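Quick heads-up: it's one chain on its own, the form predicted on its own, in structure tokens.
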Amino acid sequence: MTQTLSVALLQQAIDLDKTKNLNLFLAEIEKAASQGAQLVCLPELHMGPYFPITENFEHYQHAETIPGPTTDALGMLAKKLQIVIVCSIFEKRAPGLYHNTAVVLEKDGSIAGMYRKMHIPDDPGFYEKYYFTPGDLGFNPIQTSIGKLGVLVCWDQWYPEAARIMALKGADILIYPTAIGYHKDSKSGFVKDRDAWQTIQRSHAIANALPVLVINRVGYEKDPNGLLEGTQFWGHSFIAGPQGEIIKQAGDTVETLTAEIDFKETEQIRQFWPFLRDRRIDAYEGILQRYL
């Protein structure tokens, strides 16, 4: 791995057309790219809208496998550009199951490999275990030629369980490809809704010293059904320090964001700050309880 990686975060508004959506981000890729950027990150479902905001089979429709169209696309792009790319995928699996998929594309255009969404959540505007089965593939870092990628997505950034398993498996870095935002008739406690949603991941940064990279979309999408005000996407993507440290954040416009990430930092802070050698692994049978 390198000492130091060079990542950037685009965040976008996401069209109705999947082909124009995955142009978008292959113009961006190589923008990014072109300044110097050797790991990219998409955010969650990148090449349309966000479907799960009602239950409605024909959406079915939109998922590809892996490999697919997409991976292809991004991994010859990959290739090209010497890079690592980290998208997400509507993915299926087989006739009738489907998964929220996290895909790492490596430098040669091979898949280093995924993640499936192990924490589906079915809310409001957000019916997503209506389509995606949870993710059967665990916690576990992806191996690359930059580094050991912990890669999550979206409802798992709160869980501090799942970016724990992966600090202990060894992950260099934290990366929550994400779609998350309010529905426009509930905007009075999106920024409390918001803050927490920053908060709970900048505390994964500082529990486990490590670097986070937290890639939302913007804009409004509307409820096709007519039965909510639809969701506005609510952005500022950011990256975090191992100390929870925010060093970049982005609005709630289209915006790439850059950093330097040194992972030389995470073994200076573990060493003042060793919450893993103080862990008292002894005493948390409780923890694989539902409720006490």
The other form holds:
2 protein chains.
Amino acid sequence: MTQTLSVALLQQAIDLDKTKNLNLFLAEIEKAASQGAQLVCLPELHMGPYFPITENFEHYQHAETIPGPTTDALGMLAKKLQIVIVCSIFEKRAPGLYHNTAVVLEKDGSIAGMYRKMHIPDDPGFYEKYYFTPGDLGFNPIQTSIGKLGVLVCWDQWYPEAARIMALKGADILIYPTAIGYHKDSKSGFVKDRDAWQTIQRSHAIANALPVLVINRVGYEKDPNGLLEGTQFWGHSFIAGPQGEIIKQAGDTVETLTAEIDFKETEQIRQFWPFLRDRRIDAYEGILQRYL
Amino acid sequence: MTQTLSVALLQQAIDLDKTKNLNLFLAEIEKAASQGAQLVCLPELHMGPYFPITENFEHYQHAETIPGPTTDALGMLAKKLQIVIVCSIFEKRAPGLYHNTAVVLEKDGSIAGMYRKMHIPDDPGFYEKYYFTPGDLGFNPIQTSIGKLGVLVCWDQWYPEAARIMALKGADILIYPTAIGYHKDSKSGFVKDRDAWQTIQRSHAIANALPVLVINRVGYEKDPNGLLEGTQFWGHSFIAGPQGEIIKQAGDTVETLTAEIDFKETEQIRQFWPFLRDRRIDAYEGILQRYL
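Having gone through the form predicted on its own, I am curious about the other one (the form predicted in complex with a further copy of the same chain); can you provide its structure?
Once more the chain from above appears, this time first in line as the rest of the complex follows.
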């Protein structure tokens, strides 16, 4: 594990065309690496439009295996550039069995590990329960040459439990590839929602004294059925330090966010704010219940 | 339970003299009630200076039983004013057994319930492990005529687990009496600390769609031993809504914060952001471990 880490978050608008998206990300990763990035993170389901905007079995054709064409292409690039890449795949595990899966590609091009999204949302325009079987790999950070990456995906970001378990398993950093936005027809409340979304992720940094990376997509994507007004992905990718302080934050347009993460800070903060010391593990059983 | 609730938070500087403190709070509670408050909350250990600034067995003389003189006086006032009061007591449970305990006084003057601080800090100037046995009542909201109050105390505020269990047990609101500040000699970093402190408590609102009340003390209190530079309590008591939005926030001087809480919002927000629906209770066992 390195003491400091240069990270780059690719906040992008996604095209309808898969090849175009792949080429865009290959080029942007290359650019980020040339500027010194050791870790490059892509947003959730970056190979195409956010298809869970509607329930349509035709979208299953876009699912791919792991390893598969996307992890092969990104793995080759990771090797060429000697960097680590976090990507997000609509995983075909078996016929009729699909996941929303983040994959970490190591500097040597190999797959360091993967995380299958555990918390699956389902809201109008975000029909993920139709497509994705909830993950069965648990919350396990992925060991890499640059540290243990606590990779979680989007809806997981609302759950302190997920971040805590990653921290207890030794994660050095939390990473959330994301696809979140507002319906064009419900714009009024979205700033409050976006602020809540940022605040709870900053809180995972604070509770666990870990840096947090959040990579969202941007741009408007319409509902192909025309039933909904479509989704405006709100961007605002950000990099937070281990006290939840915002180090860098994007707006709502295409942008690459970069920062230098200092892993030493986690230990310093944990000594100054020793939350892990005082957890009442004898009194937390209620967490394992649905309702009490 | 009422649909809306008028709350008042008494952010106060604390005197060396116990009687003076009691009279101050009796007067301030009366004033708040006359302005419509149905629930009045006092800061942590409000009957005297923050004695855990040093370890000294002479401070045990300030401990009192529950019921005892302070809960009697505040209970009588609660009955007279027909309001609910949340107070904070250095509890003498038995000779040699002491707790940091929040007590809820009902409109009829009775004790609705109490919460013994579960997470006990210990840092230079905050030597609480010397005085307080960790609570053994667990995380249980207290049923009152105005709703189920999820009362937690200060250091508990850093633990998402505590807030979550209160929510799963049906709390309508989270309340944190607090005594937090910075050492006079370490002022530089305190804004980051204070921001982290506010952010993590706002996150408990967000994760659980509950309003949150935080009542801190203000003012400078010196170390009687002269070993430390003393503590500047940073105030900034606040009232947050169920998406973590700040409704009202105090500065760093004496102030009574008031707001009208709308309990209906919790259900609305939980329908719009259905986090409780998707918790992976099958995968949270790690929470019960010290480290994994």
